[in-house]
Structure formats: structure tokens, C-alpha cells
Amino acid sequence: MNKVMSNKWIITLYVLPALLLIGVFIFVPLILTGYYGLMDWDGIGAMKFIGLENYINAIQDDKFWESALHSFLLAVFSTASLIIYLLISLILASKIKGADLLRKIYLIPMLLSSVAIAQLWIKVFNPTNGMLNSLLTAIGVDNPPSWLAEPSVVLYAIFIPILWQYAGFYILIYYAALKNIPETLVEAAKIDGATPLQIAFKIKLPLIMGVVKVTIVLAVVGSLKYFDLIYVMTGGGPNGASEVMASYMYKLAFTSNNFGYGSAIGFLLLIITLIVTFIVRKATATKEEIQY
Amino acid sequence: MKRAGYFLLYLCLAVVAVFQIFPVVWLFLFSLKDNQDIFSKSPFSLPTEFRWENYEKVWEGGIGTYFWNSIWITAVAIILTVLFASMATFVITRMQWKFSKLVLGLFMVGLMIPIHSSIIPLFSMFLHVNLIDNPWSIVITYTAYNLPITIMILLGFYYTLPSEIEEAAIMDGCSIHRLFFRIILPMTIPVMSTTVIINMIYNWNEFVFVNTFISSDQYKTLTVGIQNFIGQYMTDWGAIGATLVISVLPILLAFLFFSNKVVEGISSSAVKG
């Protein structure tokens, strides 16, 4: 038995396809990104080794830090919006009729491709006959902004479809966690005379804190590498006002053919993501696991 | 008092539901309008006449190519991902060897990698082996990048399989290949279908890889294809709406039929991460 189940040939044969794929297409490229960052390279011609120049330039590059700031702002917004999702899930999970249906409706945007979402919201934000401005004019706002064309509002305008896209995802996770809380705990609290609000905030919320922490990490990390919607909706514009780290990197490499510098930014993106993940995990780590 | 409270709660939930669903409904509505309807009437009005010809127009305009590309690329990548992930998970969870923890660790690290940090080398690798503007480059990358999440979802299920099954099978002289393909794999169908759905949502909607690796129209998938399609119909909102509806319809239909699997898949892919 043990001999059969530890046959080295079989193990190699079964694990190799998957291992080779992630090795060659995920891990090797990561190392190469760091390496390309040391080169002056247009992507096609010969590479020229220039040491840390790209990395030093990146650190002194105002545009990079501006895009990083936008990514961090998105992270803050996404994390703050978790509070709303949490409240909605608490209501949904309080044995309300139609909870399943509502939760499924909330999830629909999550299923759509970013290009479809982007095109849809470009239409929603359209200044002349988009849904948003028609609504605003109807309720008496005189000069609603042309959302995606104004540098001062474009970033916040873009955050709305992003929050819209992920709302159902987080609500679903919280709802699933809340449903896992044993009924007996809630019953016991009721017998002791706890109000629904007390049950929600004093009992249910602390019990799903572990899941909440996971979602904070997901929201922060997801925001730092966010790309699709912004790239399609504004391309980072107008004039860099909605540029994020990933879109800046992409533009450098695939539009300006500055592959060396783009790689350096890509490597910094990786390092920043890893550091922030580490910090958020540390900050939200619990000393004791809740048992129930 | 209690009544009013419930009313308020439902009101909040309903407002959120409308916010979540209304843009999608609105998209469907304007896909059935013509420009006159769209530009001279309120965006909330119903179409004066349902113009299904918008759909005919964009389908004949060539969206079909993108559609079939999306279908076969999504399907092949799903099959490869789920097969390789199942094989790896089987070996990691059921067989005895020294490096299983290490290999599992590698797959889990793969979950944290931002694709933008590896896309430049991927591009130059594919350029070297002539796979740029070749749909197989996307099939391979989808497979590789979906392996970690797929293995993560499969893992819990494989751990719970009783070891008596293997023991009995081996006693009866069953080979490992037979054990895996004939006994274990069929037992994992419930969790496999969850991973299929998750992979389907990812592959169908993927944008960056196709946008970077594919340049000819004949190989583009829907997500990227509709981008330039929309360019053609710049001012014809009805046609744009129809294009977008066609591109999201398969996923919405899958959701309609398998919504519980989707819900299960999304929550299990997230919480364990």
C-alpha cells in the first residue's frame, strides 16, 4: 500500500504539468521582471545593462508616485466600503425574507467583463444623455460635471463602478460567514434579552472578525493591482488624473516601448504589493482564534 | 415600530439592489433602441419599438468570430486547468512524498502575484517562441494563472476523501492511474464543477493577456474584440448595447442555471485566500 502510494514516478508525472506551468509562466517571469528593470530596452532590440538607473528614476518619478497615490486612495475607498457591505450582510443574514434572491442580484455585476462594465459606465457617465446626468438634471442640478473628462472628479467617478463591481462579492463572503454562526449562540443571546442590534454588533460581528480581516487584505491588495476598468474607461487620463500603478506600468511598456523602465515599475509594484500585504496582515492578525 | 423598522431595512436592501441591477437593465433597454429613441427621450424610457435588428446587425458585423474564440479558448483552458490541478491536488493530498508541503506552498504563493509584474517577460518569452498573436499563448497563460486558485478550491475536498477507498482499490490490484481517473476523479465532480464555473468566469472576462498578446482580429476574444467593435459603432448606441449584451449573456445564463455553484465557488475561492 505505502509503496504504491509513494511511487516517485507517478508523483512526478502527476505534479509536473502544473508545476512546470506555474514555474515557467509565473515564477520565472517575476525574476525576469526584476532583471529587465536593470536594462535599457525597447522590447525588441538589444538590451543594455544600466544597473539601478531605472529603479532610481522610478523612485524620483513624480508620475509614478502620483499613480501610487491613486492606487492607495482606491485601497482606502475599497476598505471603507467594506463597512457598508458588512451592514448589508448583517441585515440580509437576520433571517429576512428574500435574502437569497437579493444576494444573487447583488452579485450580478461581478460576473460581467471589465470591458462591458467599463463601456456601460462610460454610457452612464455620458454628460449629455447618460443615466447619471439625466437623473441629476431631473432633480434640479444645473451643471452636473462631465465626469470622466474632469481631472478633479475622474478618479472618484471611476471608483463608483469599481465598488459596484465588487459589492456582491464581499456581501456574499460576509453572508456566508454569518450563516456559519451556530444558531444556538444567537438563541442564547435572545433568551438573555439582547436586542437585534446588540446581537448583530456584540455577537455576530466579533465572530466573523477573522473573515472581515481576510476581506481587508483582499480589498487592499486587489486595489493596489487594479487595472482593467481604469485602462478601458479613461486610459489613465485626462492627463494622468486617473492613472494607477498598473496602468502606468502598462503604458510605459506597451505604449511607449520603454520595457526596461516598465519592468522596473512592474517590479516595484510587486514589492509594494507584498510589503503592504505583509503590513495589513500583521495589523489585522489576532492573537487568539475564536472558537465556537 | 417594529413594522417601520422592517420597512426601512427592506428599503435599504431594495435601494442597493436597484443600484446593482439597474445599470444592467438599462444596458438591455438601450440595446433595443435606435439613436432617435436614445438621444431625444429620457434614458429611463422604454424603447418605442423593440429593435432586435440591432442584434442582427452586430452579429453580421462579425462579432461571431470573437464569440467562438471566447468559447473555445475558455473551454480548452478550463479542461487543462481542472485536469492538471486535479492531478496535482491528488498527489499533494493523497500520496506520500517529502516535498508535498513545499510544492503546495509554491502554488499558494502563486495566488499573490500581480499579473502586471510578470506580463513584460511573458510577452518577450512568447515573442521568442513565436506565440505572440497565437491563441495558444492565452490558453497557456490562463491555465497557469488559474492553477493556484483551482488547487486551493479542490484541496479541502480531497482532504476529506476517505483513505479506505484507495486501500481497497490498491488491494484489488488497481493501478494508480485507474484509481485516479476511474475512482477519485468521478468522486470529485461536485467540487470540480465549482472550479469549472470559477474558471469560466475568469477566462471569459479576461482582458489584459488577450489585449497584450493578440493583435489580429481573427484571434481576439469577446472582451477585447468588442473594444474595437465599439469603435466602429462610435455613435450607434443601440449597436453598442447589443454588442455588450451578447458579450455578457453566456455568463448571465450560466449564473441563472448554476447560481448556487457560482455562489459556492466565489465564496470558497475568496475566504480561504
Contents of the next structure:
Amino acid sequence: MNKVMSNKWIITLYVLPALLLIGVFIFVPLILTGYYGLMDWDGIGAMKFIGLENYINAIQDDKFWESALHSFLLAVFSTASLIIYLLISLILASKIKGADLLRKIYLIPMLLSSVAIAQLWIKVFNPTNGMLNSLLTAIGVDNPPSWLAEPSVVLYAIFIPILWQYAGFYILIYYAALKNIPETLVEAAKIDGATPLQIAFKIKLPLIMGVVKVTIVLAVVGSLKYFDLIYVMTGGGPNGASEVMASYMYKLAFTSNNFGYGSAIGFLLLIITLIVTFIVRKATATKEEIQY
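Switch over from the form predicted in complex with the partner chain to the form predicted on its own, please.
Coming up is the bare chain, nothing alongside it.
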């Protein structure tokens, strides 16, 4: 086996199918998106080369930067919510009664499709007979807001189901990392007189910091390209108040039939995501990883 795996041609043969699939389904569409961004094209008729006009227009487009701001806000809220997910995981991993049941409950949103979650929360946010406004009215709040219709609150209202949707995913990652910590380290800390809080924040947290950095990158990148639930719940409205970069790109390409401009927005979204990912990785990089 070692002789076979030391042959570079055989290794290339094994890797080639995966490389071809990645190239055809990921890199070729990316290159084509950048190319279509150089065209004046409605997606059906003949294309006309216009150079960087679409990209220049996108950079000068206030709606694009407004949607980018909304995407960055979602990234900030998603990253901040990781603290809550981490605390929940620390509690679940501390051998509390019913931890297995709670872990399964937190995973339920992951089993639902984005469309089903969107429909569920549209009912919750319904201004007349929704559960949220009924609850607020019952405790004495006069004129609760129309959550998905008022520009000042719609964006933050949509953040709630998005964060709820991915809670189980991050809790599961943190929980698995915490359970992978050798029990002998925890027992030694207890013998030395460490409190549960000291064990959690001075022993467990530093040991899983590598996993935390990965989840930060996942949360930021996932937020910047987020689309489906926002599109189903509000379509980016009202008046662009909940528009994000991906939904703005979709509208331009498939609703306004401005495929060239939509492709330019999509390519800029890719560049912004790559730059932000690089910055986040640099900001969270450390020279030494704790080994255990």
C-alpha cells in the first residue's frame, strides 16, 4: 500500500475526479460570473462587451452598499451570537441533567428547510394574529410593531430566525470540541481547587480556541452570502430595508433581467467575502496552538 501511495501518478489519478468536479461546478461558474459582469446582457439575447462599466456602476450604487451594510450587520450579529452558543455548549458539556434531550432540541431547526422556517416565523411575526404581537399585547404593550413591514425593525426581526436556524449547528460543533477535551485535565484542575467557572474559561475555552476561530470564519462568510430565508420572508423589502447583497444580485439578474449587472454584483460579493475572510483569519491567527 505504501508503495502504491508513494507513486505520484496514482495519487494524481485518485485526486483528479474531485479536482474536475470542483473545477467544473465552482471555479468555472466563478470565472463566467466575472466575465458576464463585463457584458450588457439580459440573460437571453446577444451579449455586448462594455468593459468595467457594470463594476464601476456597482461601486457607485448606493443600493449595493446599503445591502452590503445589511450583510455586514448580519455578520456582526452572527459572530456575537457565537458567545451565547458557546455558553450553552459549556453548560451542556458539564454533565447537567437532561443535556442529551436539550442538545436534540437545539438541533431541530437544522432539520427544517429555510422555506419552512421562513413560513413559521412569518406566522410568528404576523401583526394581527401572530404569536409575538399577541404576547406583547397580553403584557400591556400598546401598538406593537408590524415586524416585517416597518423599515426600522424588519432587518433585526429577520436576524432572529436566521440566528435561531443555525444555533444547533454551532452548539453541536462546540459541544463536540468540549467533549474531546481529556477528562484528566478537568479532574486535575478540580484537585487543584479550580471552580467550575475557572475550568470553563481558563482550561476548556483556551483548548477549543482553534474550533472557535473556525466558527467565526463560518459565521462571517455564511452571513455575507446569506439569501434564502430573507428572500422568502420579505424579498428584501419593504423598500430595500432588509436587502442583502445576495438578494440584491438575484433581483437584478432574474427579476430586472439585467444579468450583466447582477453578475458584476455577484463577483463583487465574492471579492468582498474573500477579503473579509482573509482579514478575519489574520485577526484570529495565533503563533502557537495549545496541544493536548
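Take the two forms, superpose them, and find the largest set of C-alpha atoms that agree within 1.5 Å; that set is the rigid core. What you see is a predicted model, and the numbers here were worked out from it, not measured in a lab. Numbering follows the first chain given and starts at 1.
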{"item": "Core-aligned C-alpha movement of residue 13 between these two forms reaching 2 Å", "value": "yes"}
{"item": "Post core alignment: residue 271 C-alpha displaced by 2 Å or more between these two forms", "value": "no"}
